[in-house]
Each structure stands twice: as structure tokens, then as C-alpha cells.
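What follows is one chain in C-alpha cells, specifically the form predicted on its own.
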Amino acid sequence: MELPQARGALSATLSDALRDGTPDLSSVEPDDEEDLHLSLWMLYELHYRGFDGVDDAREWDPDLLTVRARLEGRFESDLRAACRPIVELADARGSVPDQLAAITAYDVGVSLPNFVQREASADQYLEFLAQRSLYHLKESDPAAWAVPRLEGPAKVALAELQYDEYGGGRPERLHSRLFAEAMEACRLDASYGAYVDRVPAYTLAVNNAMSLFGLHRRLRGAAMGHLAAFEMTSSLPCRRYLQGAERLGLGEPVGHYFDEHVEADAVHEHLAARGICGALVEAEPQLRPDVLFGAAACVHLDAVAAQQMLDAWADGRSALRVVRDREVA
């Protein structure tokens, strides 16, 4: 994957540093949220697939890790503040599964699945797929970082869930592969990270939260809470995305991807809430607040992303960034 186009002073300096290792990053601050989240996403991607022309050894470069920690501190602080009302709503609800259910039932006031099901145009549906591709082409990878950080029943339950996400032993059934096939059926670019230049900061933030939680052992509770909320809010929306694809005649691979998740995520919902999070908090009670925070972060960031997309479409605008020489389809 090529390095993305810079969005400000920090991402520009970071790109230069990744290419040749010479620029000093210690005094460069992000210009805005676009610059911050692109820079953080680039630093996280060093732990996934990396970039063309960037030495794999840069993954553990102390200077880059220092910059990453600075950006993470700002992101995590803002995210905890934004999620506090959601967490407080659920904090006195009894068992962990009950608390997670309260968080995922939180009224965010927007419904992207309903719009995609009933009203989205074909172009808007393709924009939705392009934005989702940043995660779904590496589906479940951020949660995989937590496997060696858990033990006992929670570890077993996470491994069971991941086995399904990774195709149940069949490479052609990898959920990331199924999503790529859905994109190809719509004549979208299904190569990894193809639309990073087109997605706004809010989509980068959705992805950065998963990497933040997954890459820090101290945040393993948040990683699992996020996973649980993701699975608990997936089955019904996927049914609506499936119906939207059928309404627009987007082809069998698109419907197949979402149909797979209607059934699978209904099972994963209980596995994640009870088998993973319930067992994790039972073994390590001190992780309960972070489990709830991770779930709230999933709900909050998805709501922000949904609102921004719907606002753009209501105004007659594309929900993707305009980038020279790059088309959606």
C-alpha cells in the first residue's frame, strides 16, 4: 500500500520521516482532526500491512512510538469524555451483559441502516462500502491482538469468534475476502487501503479506536467491550444493508456478505457479551469500567460517522473527500 496523501503539517512530516527517517517529529503538532487521525492511522498501519517503500523495522522506531503515544493520549482523553454519559447510563444495570445491552440500546438519534435500506441511491451505497472498506478489508484483525492477553474462558470464546471471522479454516470464507468480493461486484477498488485518501477523519477515528484498544494490553477490556458492542449492533443493521443492496440490484456478492453477518453476528452477540466480556470481568473485575468504555466508544463513534454521512447526503454532497485523480468507482 502506498503512503496516503498528507492532510496537514504532521502527516506530511510523518510521510517524509517514514520514507527516509530524517525529519524531526518532536515539535510538529497536527493541524486539525483530519491531520491527527490520518497521522495516527499511518502509525497504526505499521503494525498491520505496512507501506510500500517503508522499512518494516520502523514499526518499533522509538521516535515514531513517541509521536504515536502523544496522539493516542489526546484521542483517548477526548473519547473518554465523549463516552462518559453513555457509560454512566449503563453503569448501574447489573450484569456485564445487561450493561452492554443498555449501551448498545443507547439512542444516538440517527439510523444509517434505515436510510441505506430504504432511501440510499446506488452512488451513496458505494460510498458507504468505500468508507467501510477501511475496516472490513482487515475485518477482526484489531481484536486479534487481544488473544494472547486473555486467559481461560474469555480467551477460548474470543478464539471461537475469531475462527468464524477468519473463515472457519477456509480462506475463501474469510470475511475480509467476502467484503472484497462485494466491492469487486460493485466495480470498487478492493485492494487494501485503497480509499484511505477518500475517507474523512471520522472514519479514520472509528478505525483508530479499534487499533488503540487492540495494541495496548492495559486497554484489553476496552478492546473486548468494543468487540461486544460491534457484534451486538451488527445483525439487524446487516439485514437492512442486505435489503438495501437487493433494492438497488447491486449483485449477489454484496447481499452474500451482509447475509453472512445476519446469521453469524446473531451468534457472536451472545458469545462476545457473555463468553468474552462476562468471563473477562468475572476473572478481572477491575476491567469492568474499560469494558463499558470500549462498548460506548463503538456506539459513539459509529453514531458520529453515521450522522456525518447522512448530513452530507442530505446536503446533496458526497460523503467522501474530494481527491484529485481518485474516483469512487
Second form
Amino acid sequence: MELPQARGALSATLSDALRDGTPDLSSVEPDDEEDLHLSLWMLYELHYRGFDGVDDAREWDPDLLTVRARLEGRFESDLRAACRPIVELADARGSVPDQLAAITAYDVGVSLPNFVQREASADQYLEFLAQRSLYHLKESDPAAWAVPRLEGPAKVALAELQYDEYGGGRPERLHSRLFAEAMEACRLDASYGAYVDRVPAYTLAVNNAMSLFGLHRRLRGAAMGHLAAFEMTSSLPCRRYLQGAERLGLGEPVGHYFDEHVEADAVHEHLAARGICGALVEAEPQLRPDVLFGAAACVHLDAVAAQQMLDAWADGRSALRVVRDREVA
Amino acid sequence: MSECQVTLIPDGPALIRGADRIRDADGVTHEATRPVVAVCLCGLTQRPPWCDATHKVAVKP
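With the form predicted on its own in hand, show me what the form predicted together with the partner chain looks like.
Now the complete complex, all chains and molecules, led by this one.
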């Protein structure tokens, strides 16, 4: 993947630093949320697939890790503040699955799945897929970081869930591959990270939260709470996305991707809520607040992204950023 | 025949591990294509015998 186009002072300096290692990043602050989240996303990406022309060893460059920690501190504290009211939806004395159910029932009054099912144009549907591609082309990878950090029944349940996400022994059923095939059927660019320049900060934030939780052992509770909330809010929306794809005649692979997730996530939500989070909190009760925080973060960031996309479309705008030299669809 | 493990989820489906095939009430056999499958117990699913999470939006009596 190529380095993304800079969105401000920090991402510009960071790009230069990744290419040749020279500029000093210690005094550069992000200009805004776009600059912050793109910079953080670039730093996280060093742990996944890396960038063309960037030495793989930079993954553990202490100067880059220092910048990352500074951005993470800001992101995490903002996220915790935003999530507090959502966490309070959970009954403090409830079981973990009941608490997760209360958090994932959070209703902000806007529904991206309903819009995509009934009203979205074909172009809007493609924009939706392009935004989602940032995650779905590495589907389940951020949660996989947690495997060596869990023990006993929670580890077994996570491995069971991941095995299904990763194709159940069949490469042709890898969920990231199913998504790539859906994109190709719509003549979107299915190469990894192809749309990073087009997605706004709110979609980068959705991805950065998963990496933040996955890459820090101390946040393993949040990683698993996030996973549970993701799975618990997937099955019913995927049915709507499937119906939207059928309404627009987008091709069988698009329907197939969402069809697969209606059934898969109806299983995964129980594996995640009970098998993983329930068992994790039983083994490590001090992680309960972070499990709920992670779930709330998933719900909150998804709601922000949905609102922003629907607002853009309601105004007759594209939900994607305009950039030079690259076109969607 | 190998052993299956069945976990009943309160107000939800039955999770079944280790099954190759599920036979429904009409005697029709459905192939289980993933390591754990969720079988609908509420009768509201639109894709029987598999759970599609419809129980979550059903009005409880």
C-alpha cells in the first residue's frame, strides 16, 4: 500500500519521517481530527501490512511509538468521556451479556441500515462499501491481537469465533476475501487500503479504536467488549444491507457477503458476549468496566459514522473526501 | 456418530457445536457449514432452521 496523502502538519511530517526517517516529530501537533486520525491510522498500519517504501523495522521505532502514545492518550480520553453516558445504560448489577445487550440497544434515532436497505442510491451504496472496506479488508485482524492475552474459556471462545471469521479452514471463505469479491463485483478497487484517502476521520476513528484496543494488553477487556458489540449489532443490519444490495441489483457477491454475516453473526454474538466477555470478566473481574467501555466505543463510533454519512447524503454531498488523482467507482 | 454439544441461550437460539447436519421438524436435513451453528428456537427466523437474530426485535408476550 502507498502512504496516504497528508491531511495536515503531523501527517505530512510523519509521511516524510516514514520515507527517510529524518524529520523530528516531537514538536508537531495534529492540525485537527482528520490529521490526528490519519496519523494514528498510519502508525497503526505499521503493525498490519505496512507501506510501500517504508522499512518494516519502523514498526518498533521508539520515536514513532512516542508520537503514537501521545495521539492515543488524546483519543482514549476523548473516547472514554464520550462513552460514559452509553456505559451507564447498563445495569451495574446485571450479568455481562445483559449489560452488553443494554449498551448495544443504544438508539440514536438514525439508522444507516434502514437507509441503505430502502433509499440509498447505487453510488451511495458504493460509498458505504468503500468506507467499510478500510476494516472489512482486514476483518477480525484487530481482535486477533488479543488471543495471546487471554486464558482458558475466553481464549477458546475467541479462537472459535476467529476460526469462522478466517474461513473455517477454507481460504475462499475468509470474510475479508468475501468482502473483496463484493467490491470487485461493484468495480471498486479491492486492494488493501485503496480508499484510505477517501474516508473521513470518523471512519479512521472506527478503525483506530479497534487497533488501540487490540494492540494494548491493558485494554484487552475493551477489545473484547468492542468485538461483542460489533457482533451483536451486525446480524439484523446485515439483513438490511443484503436487501439494499438486492434492490439495487449490485450483484451476487455483495449479497453473499452480507448473507453470510446474517447467520455467522447470529452465532458470533453469543460466542462474544457469553463465551468471551462473560468468561473474561469471570476470570478477571477488574476488566468489567473496560469490557463495557469497549462495547460503548463500538456503538458510539458507529453512530457518529452513520450520522455523518446520512448527513452528507441528505445534503446531496458525497460521504467520501475529494482527493486528487483517485476516483471511486 | 461423534458427539454434539448444545448450548441453550436464554431468549435466544440453541448453539450447536460438532454437528454436520440438522434435521428439522419436517424431516428435511440441513448441512451445518460452520463450526458452531445457531438453530432458531423462537420460530420467527426468516431462514429456518438457522437463527437470524429476529428474536431481538420480536415483541415479547
